[in-house]
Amino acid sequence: MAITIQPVSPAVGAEVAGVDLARPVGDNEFGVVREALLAHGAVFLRSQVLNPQDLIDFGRRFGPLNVHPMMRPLDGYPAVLEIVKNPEDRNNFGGSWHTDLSYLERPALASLLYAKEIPPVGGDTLFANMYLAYEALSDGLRRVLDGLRAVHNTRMIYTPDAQAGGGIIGDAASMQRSRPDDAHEEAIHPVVRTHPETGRKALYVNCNFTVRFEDMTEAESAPLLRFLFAHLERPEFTCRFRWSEGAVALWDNRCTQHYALNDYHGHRRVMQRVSVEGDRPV
């Protein structure tokens, strides 16, 4: 079957149809997913039948995989989180705009998610597109930012306190801290990130992790920082994509951020994700 590429919205996001992620993928598919990636941001894959073994196989064909250092793996799957939230759970994780991993000194490249069980409406995943946020500023803005770093780090949402509140973790039993309750990471990273592969400027903070900017205290950062964060969700710079069981989402976290919807009160929704080892933004 010939491989299609249709993109959902004009600004990132594109369905992909015609590879079957469950037999070994030939380098010519592979490279046509790859171009896609970099293309449109996040490709979809349909009607797929996968074990976590098929998810990890394709996952390191991009590079190799992270091990989530503070949630706790699949039995027997360090590399595949497993996210799931009950009909009693009133909390999701992932339900704000953020892209993943960006508090280590090496966040992710890249995210798989592929759906196991999704609710009969809801639970929709949204993507934005960071070069056209970037490229939508002022350029007087823009040349403050390339000179900026920021702080990332854990402290909002992985303590005992942002657990207690719900937020990216969620309150499934399945969603569990690995770590001790004072584990944390930080790292810091450029505001403003170089794409190794497309060469594209794209902006670099996200309301999960990002904290303050580097030499600048929190109250300081708060005012930019509050501003770019309501600059990066407008609507022209995103798409919305409306899981179907057996879909995967692939996302490059170089230039995009995500935000898992939490509007299916009562259902229960299991994901799989394995998380491709990136290099340190410059």
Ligand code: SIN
Given for the second form:
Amino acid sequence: MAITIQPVSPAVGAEVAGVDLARPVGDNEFGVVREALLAHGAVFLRSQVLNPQDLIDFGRRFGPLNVHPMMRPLDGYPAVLEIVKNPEDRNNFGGSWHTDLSYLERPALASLLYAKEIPPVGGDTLFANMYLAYEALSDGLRRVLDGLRAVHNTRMIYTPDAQAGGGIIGDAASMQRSRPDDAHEEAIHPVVRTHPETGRKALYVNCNFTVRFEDMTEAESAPLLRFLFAHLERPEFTCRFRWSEGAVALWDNRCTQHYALNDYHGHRRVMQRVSVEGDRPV
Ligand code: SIN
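Would you mind giving the form predicted together with this ligand, to go alongside the form predicted alone above?
And the full complex, kicking off with our chain again.
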């Protein structure tokens, strides 16, 4: 079957049809998906029928997989994170703009998310293009940001308080942490990173995990970080993916951010995710 690629928005995201991830994906097919990912930042493949091992096998084509450092994996599959929101839950996982695992020395290169069960409407995922966010800034601010590094950690998100009230790691009954409450991760990365494959510069701060600029206090960093967090979600940098059962989203964490909408209370949504280990941002 011929592979087709249809952009979802000018900024980010493309639907790719004609690839069955449950079969061994040939090198040519894989090359097309990989090129589409580099060109569009996120690709969406519908009507897949996958078990966790299929997801792992396809993810491994991009590199070794992360074991999520903070959340309990799917039983029997350490590399698979099951993202669950039950009808009685109020919180969801990933419900604010972020890039995956930016608090690690080697944050995720890509993530692959498979829709097992979705609500009748709602639960869409938004994506934003961080090349465009960077390029839309003034020359002066770009020069300032080019010289800065920032501290990313898990302290705002992976806390019992965050999970209990309005947090974004899901309700504790549905999504369990794998480590004690006081376990945390932290890393320092450039505020603007150069994508190792495209050579383009992308803004690399996110409101989940970036807490301050290096050698500055949180209070000193807050005004500029607040500006950047508001800037990077401008609608013209984004797309919105409406899930269907069996759809897969594959996104490049080096140049995009994403946001899982929490607008489907009373319904169940179950997704399975693998993340591919990346390199140290430069
Ligand atoms: C995530 O942040 O990985 C979750 C995205 C989603 O559930 O749509």
